[in-house]
Each structure stands twice: as structure tokens, then as C-alpha cells.
Amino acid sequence: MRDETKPMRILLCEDSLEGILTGVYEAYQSRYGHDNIKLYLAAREYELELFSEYHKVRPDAESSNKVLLSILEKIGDTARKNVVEAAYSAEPDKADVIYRYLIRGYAVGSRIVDYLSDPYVSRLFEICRRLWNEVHRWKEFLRFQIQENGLLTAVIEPKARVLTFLMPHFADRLPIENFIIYDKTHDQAGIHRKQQGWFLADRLGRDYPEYTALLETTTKEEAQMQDLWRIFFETIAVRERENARLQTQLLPKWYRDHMVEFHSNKE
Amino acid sequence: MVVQEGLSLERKLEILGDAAKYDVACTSSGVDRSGTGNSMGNTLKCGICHSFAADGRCISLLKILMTNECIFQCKYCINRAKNDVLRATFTPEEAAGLTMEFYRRNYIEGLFLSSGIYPTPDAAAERMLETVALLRFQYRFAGYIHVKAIPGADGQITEQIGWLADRMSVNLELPTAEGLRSLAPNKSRKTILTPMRQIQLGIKQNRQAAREALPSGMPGGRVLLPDRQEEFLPSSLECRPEQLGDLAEENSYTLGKPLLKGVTSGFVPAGQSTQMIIGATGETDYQIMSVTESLYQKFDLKRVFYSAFVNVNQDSDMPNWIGRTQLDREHRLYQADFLLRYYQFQIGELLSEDRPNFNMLLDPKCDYAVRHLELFPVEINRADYHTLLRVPGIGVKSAQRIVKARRMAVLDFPDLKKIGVVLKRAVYFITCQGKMMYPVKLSEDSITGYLIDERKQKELKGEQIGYQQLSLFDLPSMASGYQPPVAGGGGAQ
């Protein structure tokens, strides 16, 4: 229950798992009730709510771990997983979907994941598909290119962050190959060097614009390859099912500012 | 016949995709197969599209004809022997280093490969069995890799090719025997059904041998389809057993062994498909769906793709491209094909010899739902999994949701929609706690008038057509005294 006496009480975490989690840590330690709480993103604007207190979570590991190991303690991998998934989604509501999912968590156990008829259940639910959605589409549309010295290169402006589902998959699929796939939106690379594995470096651009533009150049010889494909790509569609629509809906437009087909190497 | 020495990669891979690109199946599902560490690729049981060509078509796997050459005379192939078209051939290595180099820069999921007959049947096998070999051995190609098999072709060469490909696929070409004579006169039931059946067999041994191999007590693989022993395919489409009878020697195949052990995961793993072109020749949409059921009953075939008549060579004897209403009708084929594989149906509940076509205002399951109202309205608090899916709006993945959600607290509508059910189709047909979201008339022809979608009405408003057909937008003055829920047969959004 809502304590109308005291102010509403904001915490602002970082938007990453640790931060959210942090967040959790806080909310619980604080014993001030969860109807009086609630989670926000600190990057994000929002207009100030009148009667309440804004405090500014600073992200902690230990508390942070804490919180995960708990919630695969009290409610299950699943939940566990659940909830790294939707702290890695580009959703705005995510910190406090998380945190009310959590509160019902710990009080029904592992049932929870069953309970879609709950607001925040539901909705968590809703977080983690439309991640998994956009690291999928992600895998069909990322392009790789390859420069003179044999690296694949692939840059690639997501939502969510999805670098750390998208590495696994291109690891398996590539072991054999130098890559690196770069992150413009968050400004991150996932780097995998043959046959020794992959990892992530943050803040690239910050440090070395000069290496993200390397990224993106191409050599004549990839100028070559990548008109093949764009032959292939135009000849490949049946004139008479032309389905501009279709073919938008399939295949978002934003997804293809680094798509190959649809950019001619002339200009 | 029109043949060019020395022509560029360029202009080979766009006369050979171009001359592949009728063929429907693109899809690269169906094998889980994981990174080697040391070679090149894996696969996903669900599959990946790569991108979308502007026909809206999916665009997996690089597809594309060995050679455009061919000695047949099928009436509905651009490629056949008597056109004057650009000929060109890949050779094995040009078509497996494409496919590596688009691989590499994950521009596909692998290789789709199919031919033109030149100089014979076999040859043509041989040169796809060679390319798909050196992408397996050479370059040690974990992929995603789909054959075509070339009917008529040497059986010993098609399953080399079983043992490196991950799908096959033999075309059906047209669903009847007539069809197939009229307009594929080099091919026949019988050099089509032959390959077909050979791989069936094929996968089955290779993977009853797998299962063998299991140390006991392991669970196996998939639960194999018992044998039938009925005709393959249904009598009243002109093949009847002993037309077919030679065929059923062929139980007596054996799958010999791979050639040479690579990367490859079994025989045919991800299973054989076909393809049927559809509009070509006469036949009804029952005749078709029956066709399709016995192939999935009695040929194990994971996919039927379908695929609406294009006049490539113009012929007068031929129908002409209609547009739209062809692709309506191929798109119900699919809705169809979807309800026979996943949600439990057979063709005879959907069509009959009585009403041979799909209702084209209708999906074949809101049609199904509307001509049983008796089976109607379901509580979604109680009714089983297989009821739930005979619920227009509701489908396999909400009804497993429904099962399961519920368990934990009753549901009510707003759930639904969170739970994924279109309600806007499946409003009709369901209560929950007993009561029906609105008070909604429960006859075929009002629930029907909601059902048919906006762009249809208003095609249907445009033209004449005949009073039975008026009537369902007439709705106001049937239903007297009762409002529809919402305005246009929208539904509840």
C-alpha cells in the first residue's frame, strides 16, 4: 500500500544490469516500502513529479551480484535470466518492470515465469521477446566486410545491447575468422580473434575514432564482392510479386543503413 | 540456342539467379548444428533470413542453377531446350567460392543449388555432387546446404549427394499426373516419386541406424511414421497403385555409406521438401490439399511450398499472370498447409468434393470456424489444448500460453491479449468465466461479416456481385435490434 505520508521516492540508476540491480539492492535495503518506490533510468528525461525524492543510485558489483545470486537462489535460472535479458533491452521502463517482477518473484517462486496475466510479468515477458527479436534480426542483417589484412569488420547502430547475444552466435559460426562488430549506438566492439574466443571493449569511438573510421572503409576487392551480391540481390525478385510493403515490413528500414544491397558503392 | 564463351562472374551469376529465382523454397531451417571450432559455419534449427528482395521474398541461402542448359521441354520453364536465352555454367568452383566469399560476409545461410539437365541427368547430379563436395571437403563448409535432386538421375549419385546436403528437395512440378504430361513432357510421376521415395527411405535407415547407435536408455530421435501401405498418392488424382506399383520395389532400398567422412551431420538431416506450381493447369484447391497431405503422410516431407504461375514464355495456350488473385489463392494454400502441419487438421475438414476451393474472403480457419458454430463459443478457462487451437486468432504459441497462464489465475480478455490471441478474430468464438466479450449473434453469416478484412470489403463494396455475397454487409437490418461491436467489422482492437 501507497503511504500517502511519505514523498515517492525516485531512484535513478545507470542504465545497465548493474546498475538496475543496484537499484533492486537499494529499494530492498532501504525498507521504505515498495509501493512508495520506483525505479527510472538516469539517462533518460523525465519531467520532475511533484511530492517526490530523486536519489541517484551509484552501481555497486557486490550489490548487484548479491541481488543475482538471490534471485537463483529464491526464484530460478529462468527468472535469473529473464532479468539480465530485459536490463540488456532498449525498453524505458525496463528498471521498474524488473524491480516489480522481482517483488512478486521472491514472494510466489519459481511459478512466477507462468504468471502472464500480472501487469509486470506480462510485460517483462514483452521486454525480453522484442530483445531476442531485434538480436535476431541482427544476425540476419549484419554485414560484414573484409579488409585488406583478412579482418571481417561489421558496424552495426542497435536499440538494445545486443553485442553480448550477438558474439556467442558469430563465434560459432566463425570460429576460424578474425572480427570485430562495432556498436555505434552505445559505442562498444565485440572482438573475436581466431579460434581464442571473443570479448567486449567499451567506449572505442571515445578513444580511438581514428580505429572505428578504419572499420568502415572498403577495399577495391570487397567493392567487387559486394557488387556480386547487390546482382544477385536485385535479380533474385520475381518482377511480377513486387511488394515495396512487404518487403519494409519484413525488413525495417532503419536496419539498412549498413546493408550492402541497399547502397550503391558509386557515390 | 544462344552460347557466350568466356562470360564473367558477374553476368553467370546473374543469368543463373535469374533463372533460379521461380523456385520457392529459400528456407534454412530445420538442423542444429554447432561451430566445429575449426571449420566454417553452423546452422540454427529455426533458420535465418538474410534479407528481403523487393518482391518481399525471404532471401536465405545464395540460389542458384548449376547450368541454365537444359534438354527438357517443360512448358512453364524459361529454361527450356527450344528458348533462345543466354546460356551459362558455373563451374564447381566458381559456384563454391561464391558461396564461401557471401558466407563469409554473412550475406546467406549457404547454398541452395539446383540445375538444368545438360548433357544428361547424370552429368548434371555429378556437377552438383562435385561443387557441394568441394564446399564440405575443400573448405570445410559447416553451412546450410540444399540440393535439388535431378530425377532420372543415377540413385547412387543423388545419395552422395544426401550424405553431404542438409535438405533435399525433388520437384513435384504439377499436382496431377495430366498436368505433369502436358506440360513436362521429359518428366513423369514416376522419375519424380523415384528420387523422392529413395531419400525418404534414406533418412529413415540413417536415422534408425543413429538411434541404434545410442547406448541403451538414452532417449532416441524423432518417433518415426509407421509404414502405410495405401497407394502413394490418392486415386482420384490419376495415381493409382499399380501405376505407381514398380515404385513399392523401391522399400527394398538400402542407404549405402558416404564416400568420404566430413562435416556433415547424416543423411538429409533437415529432411526433403517439394514445390507445386499451382494455377498452370485445372486443378481445384481439394485436389491440391490432398496431394499435399499424402505427401507429408506418405513421403515424411517436412515442407509443400506452392507456387503461384508465372507465363514466363508467354505462351497463348497458357494462363496469363492475373495478379493478385493468384497470389490470394497460393497465400491460402500456405494458411492451409500451416493448419495440417501445426494445429491438427485434415484437408477433408477444410474442403470437400462439394466446396473444392478456399473461401477467398475468408483464412481456412475462420471459414472452418463460421461453417461449425455448433463446436462454439470455447471457455478459455477450461477447454483443451486441441480445442484451443481450432480458434480463429488463437495459435500454437498463445494456446500453450493459455494452458499454462491459466494454472496460475483465471483468465479474463484483457489477458488474452497480453497472452498474444488476436482478439479482433477470436472474439467470436470464445468466453471466459462463460461470458462472450459482447453480445455477438451467433450465426455463419453475421460472424462472417466481421470477419472479412477491410481491404476485401472494400474490393467487394467496388464491384457487382451477387445478393448472397451483399447480404453479409447488410448487417444492420439482419441483426435488428443489436449493434455491431465495432464500426467496418474491425473487431476489438
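Numbering follows the first chain given and starts at 1. Heads up, when I say rigid core I mean the largest set of C-alphas that superpose within 1.5 Å between the two forms. In this text the structure is predicted, and so the values were computed from the model without any measurement. What changes on going to the form predicted on its own:
Once both forms are fitted on their rigid core, the CA atom of Gln29 lies less than 2 Å apart between the two forms. With the core held fixed, Leu69 shows a CA shift below 2 Å between the two forms.
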Contents of the next structure:
Amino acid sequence: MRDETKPMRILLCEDSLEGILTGVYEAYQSRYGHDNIKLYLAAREYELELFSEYHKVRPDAESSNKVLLSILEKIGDTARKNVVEAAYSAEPDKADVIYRYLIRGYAVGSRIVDYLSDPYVSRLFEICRRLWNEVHRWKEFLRFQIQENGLLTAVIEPKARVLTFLMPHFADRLPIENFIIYDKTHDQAGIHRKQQGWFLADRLGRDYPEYTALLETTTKEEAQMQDLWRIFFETIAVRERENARLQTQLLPKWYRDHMVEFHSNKE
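Mind giving me the form predicted on its own, seeing as the form predicted together with its partner chain was just shown?
Next comes a single chain, given without company.
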């Protein structure tokens, strides 16, 4: 129950799994009362609330790992998986939803995944569903191009942090290829070396801007292949059956920035 004698305490978390779980850890450690605490994402816009105090949370790997371990031990692996997926989403309310979900999870254990009538449980499931919808679309719409040294490169601008879920998919299908998928939105790259697995690299554009520029370089041979693909795309289209509204529903326009078939030839 909300204690009206206390100001609402709002913890501002970094938009990352580690940042959000550190916020959860500090909320529990403060013993300030769950109804008197909210978790917001520091990087998002939010309206200042009267009679509230704001505290910035610094991400801490040890605190985050403690929370992950406690979720696994007290609530179960399904709940841990749900929390991790929600943290990678693009939803602005995810930090507080994860916090409320865990409050309930620690109270009832693994049964929490069946409490779909609870607004925070159902909201967390909706957040995860939206994440996977975006992941599945990028699996279909991502476009690689080949560089002179044989490296495959792709640039995407997703809303959510999808690389963690995309890289296993493409590594499984392209095991003998060297490839890089660069997430321009979050300045993160997924790097795969043939027969050696993959890893994620943060701040690639910030630390090596000249390298990220090369990822979008189009060779002469690649330009010719792209032209052929555009010709094929336009040739098989049946103009009389064109449905722009349906196409936009199935392929929203913000996915198309790096899709060859929706752009004219670049000089």
C-alpha cells in the first residue's frame, strides 16, 4: 500500500538488462516499499511528478547477476527468460513492468507465468510478443551485401535490441561465412567468424566511425547484383494487384531503409 507520508522514489535506469536489473536490486535493498518506488528508463522522455524524488541508478554487473540468479532459483527459468526478453525490447515502460512482474513472481513462484489476468504479467507478455515480432521480421527482411574481401555485411536500424536473437539464426545458416550485422540504432555489431562462433561489439560507430562507414560500401560487382535484384523485384510484380496498404501492414516502411528493392540505384 502506498505510504502517503513518503515522496514517490523514482529510480532512473540505463536502458539495458544490466541497468534495469540493477534498478530492481536497489529497489529491494532500499526497503522503501514497493508501492513507493517506480523504475523509469533514464534515456526516455518522462514527465516530472510532483512530490517525487529522482535517483539515477548506475549499472552494476554484480547486482544484476544476483537478481538473475534469484529469479532462476525462486521463480524459474521461464520467468528469467521473459525478463531478459522484455529488457531487450523497445517499450518505454519495460523497466517498471519488469519490476512489478518480479514483485509478484517472488510472492507466488513459478506460477506467475499463468497469472495472465494480472495487468503487469499480461503487459510483460505483450512486450515479449512485440520483441519477437520484430525479430522475426528482421530475419526475413535483413539484406546482406558482399565486400571485396568476401565479408558479408548488413546494416539495420531496429527499434529493439534484436542482435542477440538474430545472430544465432544467421550463424546457424551461414556457418562458413564471415559476416557482420550492424545495429545502427544502438551502435552495436554482431560479428561472426566462420567456424568460430559469434560475439557482440558495442560502440562500434562511436569508437571506429570509419569502419562502420565501410560496412555500407557497395562494390561494383555488388551494385550490379543489386540492379539485377531490383529488376527481378519489379518484373514479378503484378501492378493490377498492387495493394500499398496491405504491403505496409506486412512490411512497415521503417524496415525499408536498407532494403535494396525499395531504393533506386546508388551512384
